[in-house]
Every structure is written in structure tokens, then in C-alpha cells.
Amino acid sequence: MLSIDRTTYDAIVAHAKRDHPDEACGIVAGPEGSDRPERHVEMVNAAGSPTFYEFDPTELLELYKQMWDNDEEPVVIYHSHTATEAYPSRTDIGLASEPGAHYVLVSTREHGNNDGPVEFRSYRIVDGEVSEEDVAVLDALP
């Protein structure tokens, strides 16, 4: 199960908004092996596309030298979907590197940037495997 704060899961929701129609893309990092979700960073989607996300290179070296010398890992590794629904892609499932993190996706295709609710689900994915799991909105992380 993925346990995450209403102020995290509001920034994530926001983001997919802001960046509709193009994909947004962000990672939250958390102390290693805690699995809790703590620090939301929204990333640039390089390749600027409805349809696609990609990290850019540069952006994501130096959030991984962050966690690095913060002893953090990614605890949730998330995008939008802006016209299908809030599941993995083929090409999803084979970017999925951190088989420790929770694969989070936004869809917001029924109500773009506009107000309204998105369709916010989690997955595990090891090897290629996708398991849905259940997403716990808490006021605050125990």
C-alpha cells in the first residue's frame, strides 16, 4: 500500500493539471528504506509530449546526487496520463527501474487542467510485472 500526505498528493494532482496536455513527470524521495514519501519534486518532461515522458538527463543526475547525499531513495516515481487511463504503458512498464518504488499515475483526461477530480492509482512493477496496490491519503505520514 502506498501511504502519502494530502499536501504531497495535492502537489502531485496540481502538477498533472499544470502540465495538461502534455505528460508530467516527478519523483518524491524519502529517507532509504523507509518507504515513506517526503520530498515532492516536480521534473521537467524533456520530451514535451501528450503522449510520453522522459526525465531529463541532466535534472534527474543531479536529483539522484541529492538523495545520494541525503541517504534517500525514490519512494514515488509518478507521471500523467492526459488521454487514457491511470495504468502503466507498455512503455511504462519498460522504463520502470526502481523496483522498490511506487509507480504512480494521474490520469487527467476527463477534466484536463480544468476543476474536478483525476484518477490517481499506484502500482508496483518488478521485471516487467505491474501490481495495483492500494493508495492511502493521510493528513499527515505517521
The other form holds:
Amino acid sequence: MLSIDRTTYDAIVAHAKRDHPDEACGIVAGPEGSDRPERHVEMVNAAGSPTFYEFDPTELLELYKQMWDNDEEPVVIYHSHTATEAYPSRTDIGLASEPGAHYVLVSTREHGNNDGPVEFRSYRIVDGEVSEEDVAVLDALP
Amino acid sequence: MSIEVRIPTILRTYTGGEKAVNGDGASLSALIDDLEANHPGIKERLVEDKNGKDDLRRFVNIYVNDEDVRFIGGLEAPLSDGDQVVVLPAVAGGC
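Please move on to the form predicted together with the partner chain, as the form predicted alone is already shown.
Once more the chain from above appears, this time first in line as the rest of the complex follows.
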């Protein structure tokens, strides 16, 4: 199960809505081994595309160096789908390279940039196997 | 000659769980061959065949002293003693 606080959840949804119709992407880092998504980092989608996302390679290195310095790891890796359901695509599965992370998919297909509910779903992707998990949105992390 | 190579989580199965290993080589390509000798299987995760020639995989980023190797010669990027190499898989996908 992914436990995430309301503020971070809302910030991810807001990012996805803002970048629609392009895919939005980012991470939530947390202390190594804690499974606590504490520090939200919006990333630029270097692909700038409605059907693809990729962290900019230079920003990716900066991000990982920060995390190493802070003894953090990517607890959540998220991106949006803008015309399809919030389920990992074949490409998403093939490129997933953080077996310890919660892969969050947000779909903005219904309301785009506007207010309204989104699909927000979370998965583990390990060795090409996808398993969906529950998402608990909490007022604050315990 | 010793070059520290930072290994991402997904490739630590090849390094016995080590986050960083030492290798050597005067170029990135030589370093990868040296890594392969000590950690068999790792090369295939970094390099693919393109028209009969080795090339870096599209969705693997390698940095030498914080420079993306794509801008400093790719597999031919020169290395020297004390350089720091970081391997990071791309964070990417698409619907």
C-alpha cells in the first residue's frame, strides 16, 4: 500500500493538471528504507510530449546526487497519462528501473486542465511484473 | 588506475549488492569491459549492438565527473585515474 499525505497528493494532481495535455512527471523522495514519501520534486518532462515522458538527464543526475547526500531514495515515481487510463503502459513497464518505488499514474483524460476528479493509482513494477496497490491519502504521515 | 563507478539499484544484482565498485580503463568502453570481467552480465545492460557496433543503450545515462558521456564521446569518452562514473537508468515511459 502507498500511504501519502494530502498535501503531496494534491500537489501531484495539480502538476498533472497544469501540464496537461503533456505528460507530467516527478518523484517524492523519502529517507532510505522508510517508505515515507516526504519531499515532492517536480521534474521537467524533457520529452515535452502527450505520449512520452523522460526526466532530463542532467536534472536526473542532480536529483540523485541530492538524494544520495540526504540518504534518500525515490519512494514515489509519478507521471500522468493524458488520454488513457492510469495504468502502466508497456513502455512504462519496460523502462521501470526502481523496484523499490511506488509507481504512481495519474490520468487527466477526463478533465484535462480543469477542476474535477482524476484517476490516481499506484503500482509496484518489478522484473516486468505489475501489481496494483491501494492508496491511502492521510492528513499527515504517521 | 582506479575509477569509482556508482551502480544503480537495479544493477546491484551484478555487483553483489555493492553501491559502488572500482574499475579501470582509458575509455568508457574499456571500463565497461573491465566491469564485465568482474561482474559478468553488466555490460549487456549498458551497451547494445547498433549496426554491428557497440553503442550505449538509449535509456541508460552514464556520467563522467557529472558530464553526460553523450556529450564527451560516448563509449570513446576518455577516462583517467580518480574519475567518478555514475550510471543511472533513465526515468522514462510513455503511453
